[in-house]
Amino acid sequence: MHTSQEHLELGQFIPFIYHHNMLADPARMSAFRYAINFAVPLGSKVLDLGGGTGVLSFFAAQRAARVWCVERNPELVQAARRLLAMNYGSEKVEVIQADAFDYLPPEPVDVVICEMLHVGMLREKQVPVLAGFKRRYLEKFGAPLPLFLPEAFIQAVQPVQQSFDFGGYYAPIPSLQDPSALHPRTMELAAPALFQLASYGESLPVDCAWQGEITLAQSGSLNALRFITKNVLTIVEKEQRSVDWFSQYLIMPLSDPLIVAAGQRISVSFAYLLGDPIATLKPVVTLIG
């Protein structure tokens, strides 16, 4: 059982009113519909786990004999049906209303979706929730287990300099960048650093915890981090690449900016659990020598 808190933490109370900017936007929507008309098999079963809309639900439908569309939200269960039954093809999509944590299909899938993603995968419980998955459906089905998508995920870290002046006011507060935008406000005191890979077909991490040093190329004002995921939606093995989608990078601020400059090193830290509240991110960075 899940409180209300944790499943506000979700992301799937989101006011309905938001997910236009989901269908609204482009990277998003071509990635994933690009992705799972390649990874889709003709006349196989899909399983979209915390489908919302439905939207990747009908990209599957184009190609699935079958798709299960689950989501927990009652508003957003009717909003699907009615948004479905407006677009050709979706008769082959069944929304169940259900919570993710439990639910399983009624038969073995070929393809498993799930969009529960969040910079760090903080917040919303991507992680979790097909990590449960994985363990039921081997218990139920056995192996194999299906395709699933996104197939996996990589973290990085960049310290830079960030301006928190708003007018005049000066409130240094966490906050999410587009990744496809120019940031003016940022200035990037060195390359990303990876911290984090890890394949969804593997055994899943139920934290992220790391360490490391970095190699600082500019000088400035050490006053933030900025935390990169970029969700690895499908390998297309035959053209050596991968179909991606960047989820908004994160911007948390140091309560103890520090003066550097470009040649020193410093050490980073931090330890989260997969899925929990952005506050819990709470990084430490020093300078080294």
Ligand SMILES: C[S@@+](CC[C@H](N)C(=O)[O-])C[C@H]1O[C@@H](n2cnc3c(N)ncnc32)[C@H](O)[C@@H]1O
Contents of the next structure:
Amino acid sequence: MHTSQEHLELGQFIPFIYHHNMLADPARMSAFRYAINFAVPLGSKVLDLGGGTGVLSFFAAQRAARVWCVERNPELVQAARRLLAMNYGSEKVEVIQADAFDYLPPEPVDVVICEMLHVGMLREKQVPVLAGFKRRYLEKFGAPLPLFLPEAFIQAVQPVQQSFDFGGYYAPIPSLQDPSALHPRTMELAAPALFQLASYGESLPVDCAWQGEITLAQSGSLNALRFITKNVLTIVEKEQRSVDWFSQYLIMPLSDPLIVAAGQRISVSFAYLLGDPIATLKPVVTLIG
Ligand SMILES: C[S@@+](CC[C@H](N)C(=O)[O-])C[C@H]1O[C@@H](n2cnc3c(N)ncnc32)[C@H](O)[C@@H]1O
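Please give the corresponding structure for the form predicted in complex with the ligand, as opposed to the form predicted on its own shown earlier.
Following is the full complex, with the preceding chain placed first.
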């Protein structure tokens, strides 16, 4: 059993070594770079919450006049200062060691970048951080709110048959999947069903509670759900499209697997607080009829 303080720490501490994986993820980097280039107006003011190594502040500094890069972990604050100094535009970026739950910039900003994203909007504190930020920002500066990048998130759930065989060892445990890879150990039993859509500029939810029905397209052993989170980084209105980035998919094993046939209907339900640990997601799946 975790204390609530441990819950908070777990989601907010990302060991330095993992930042290489984030920097080396081509889908993440190109989507954020493109979205920031598009959404940050020339000469604007930008706040980057959860700045990490400073890479998104660097992208923003290519267009903005001023960037505040807020990072809580002192090791990353040092790293961001050192790395930004090696890159073009760093004189526009101020790296601040602070908690994004408290911090407000010294003046109004045009764009807020925040990448504390995790599939399901679990674990990391993106939604609670931005909900609190909006409240405090409006109190201090009044409307309008800045543009948020990402602008929105869309979540879906998909019934799957997952292999949990590891060299003969059966271990049904949660796992993450690269959205751009093939997954030969996963068989999709139905199309993903949407369960949540929220826009950072609008009122933000604190939780996710869903009960829905899905018709299966494939027969198999329904032993897991795949959770899918699409982050709408920015909307390119003139091209009528969005720049999207998918968080890694989450495969969540079911405690009671079901043998199912194509055409059968299932009921799926779950409820959790956004930002809570992955283990709090306990979906219940039952056959209808
Ligand atoms: C997923 S990483 C993204 C880092 C960087 N923005 C990037 O895109 O590479 C999230 C970052 O947010 C930081 N962070 C988490 N909670 C925070 C908080 N409450 N205040 C400030 N930074 C926080 C973490 O230390 C981590 O560096």
